[in-house]
Amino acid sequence: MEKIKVSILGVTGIVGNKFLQILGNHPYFEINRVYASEHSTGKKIRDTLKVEDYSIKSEILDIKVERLDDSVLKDDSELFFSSLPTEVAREFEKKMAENGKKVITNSSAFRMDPNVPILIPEVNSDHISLVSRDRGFIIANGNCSTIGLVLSMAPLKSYVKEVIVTTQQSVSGAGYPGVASWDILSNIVPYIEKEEDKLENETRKILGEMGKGGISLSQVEVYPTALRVPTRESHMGSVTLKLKEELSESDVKELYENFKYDGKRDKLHLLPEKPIIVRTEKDRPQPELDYLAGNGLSRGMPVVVGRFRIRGDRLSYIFLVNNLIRGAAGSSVLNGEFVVQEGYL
């Protein structure tokens, strides 16, 4: 098939740099014009780098950063990958889609917007249906934690009445330059604002069903905890579950074995063949580890789940996700992918 055009804003991000690195390689979108603020207007790619990317190709770092302003709305591109900070994004995203523009935003702005769908393929594919063919249109990916969480209790979420969750995330979680090293290093920060408020809302939102008048919030209760820690990149979650009914070892792991994305993919390159990865031993998940848990254009995508316990109604066990790309970019491409093969672009 002809290459796709896409357009990244908001490029020099630590996400617009992983969008970089996947598009690059992409079989079917072709990176158009990348956009950012004043600051790197003119500059090459390359010159904007936080951290040196040997993955990123040689004819991408020479692409030049254009300055994010209303002639966005002259880009031909066909589909808009945006990691733009969220009040920016409130006004750009906006005027995009109200111009006819398509965009997979990773920007937590339209999350909650009735309108937009937080999108999980292998979780709520049909949330979709709130977007037109034919229009403009926001599609979202959730908080990088959500993510997680809501994959990770995917085979069980017919079960699921509570869930407890405490996250420990990652520094680059909080972008670039993120965490001062005074604050984080030897320490754990017990609050990351709004993320626990995104983890309760966002999970409801994604969990529900879709209706004639939208997207009806599931009623699954969730009590989260936020944390930051001192390490580089994934974030793992410690949660516990209470089930409608008592399910034993063998059900929990047949369930666990048998989820699976459960349409068509032939589009969906980025889709893990596992996208739940169990591991069995007492020691894992670990981000240095597991962060790159999958295959090919796949790696980094699955969600990595371990330690399960069960006591009576209650399940226990501990997920990782990647938050920039499972949780950031590498969700936004296979939405991307999605839109494609259901015939939305």
Ligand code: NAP
Given for the second form:
Amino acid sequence: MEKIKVSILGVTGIVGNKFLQILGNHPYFEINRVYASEHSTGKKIRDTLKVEDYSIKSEILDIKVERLDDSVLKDDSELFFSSLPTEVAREFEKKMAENGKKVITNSSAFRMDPNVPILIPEVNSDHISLVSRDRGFIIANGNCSTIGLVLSMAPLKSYVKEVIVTTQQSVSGAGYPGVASWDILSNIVPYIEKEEDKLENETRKILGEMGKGGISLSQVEVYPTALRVPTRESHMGSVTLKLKEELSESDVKELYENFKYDGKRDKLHLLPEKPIIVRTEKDRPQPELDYLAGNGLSRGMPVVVGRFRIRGDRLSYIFLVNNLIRGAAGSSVLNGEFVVQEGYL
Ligand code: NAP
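Pass me the form predicted together with the ligand as well; I've looked at the form predicted alone already.
Now the complete complex, all chains and molecules, led by this one.
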């Protein structure tokens, strides 16, 4: 298969660097051009790194960063992977889609737009039909913790009435330089701006039904609390689900064992063999042990769950999601692969 040219917007950020790692080793995507702000313009990627990253290929580190302006509308890449800050995304992603560009984004700017799917192929692959094959489009991935929450409860989705979730989110979730060290070292910050709204609204959209008139939001009730904790990479969530009927431990085990992506997968290299890894030890998952679960190109893509507890119609468990891979760049690349596989390019 001939390689498909792709460009990265916001390449010098924490998520942008993950794109470089994943796309630099991708079997059929090829990095064409990369963009960031005026501040990075003209620099080689190697001179913009905040952390030395030996997993990015050296020929990629030599690519020069371009300034994001309207010249991006003349870029001949077939797909644009975006990790721009919300306000910049709001301006550029819209303009690009209106000019026929196909944008796969991490930003929250258009996630709740009725014409933009928040895609998780294992959960709502039919939502891709919101966009047209013949025009430009924006396809979003969910907020980093929302993706973890939704995937972790996907095997039970038809049973869930109510979700109570408390997330413990790592500092990389705030980008670079992120949270001031004085605020987070030896501390927990019990507030992350707009995070709880995202957990609630995006969950209801991702779990919504695709109909002729678009997506009707799921009626599931979500009660989120988001905390910033001093871990580096991956977000943990402590979840209690109120179910429509009581399930036994063996029912739950069977639902998780049988959960898989059941579509075509020949072009989906980022799709993990198991989207959800169940740990049975009493003290897993843990960020340091589980943030790179999985194998090969899809390392960091599985969500890891454990500590299942049942009391009547309530089921509690813990999940862990890699916020930079499954919660951001990895999900975007998987969505890009899905776009290719389903003939949307
Ligand atoms: P970040 O580290 O702050 O990176 C932001 C990137 O955007 C940098 O490359 C920056 O370039 C570029 N940028 C800033 N202003 C720009 C402008 N005016 N024009 C062009 N480029 C500009 O942030 P991040 O954590 O990677 O997050 C990026 C996006 O992904 C955000 O929308 C965030 O909400 C979303 N997201 C993040 C995570 C996560 O876990 N971090 C997860 C999911 C989604 P310079 O270096 O040149 O300033």
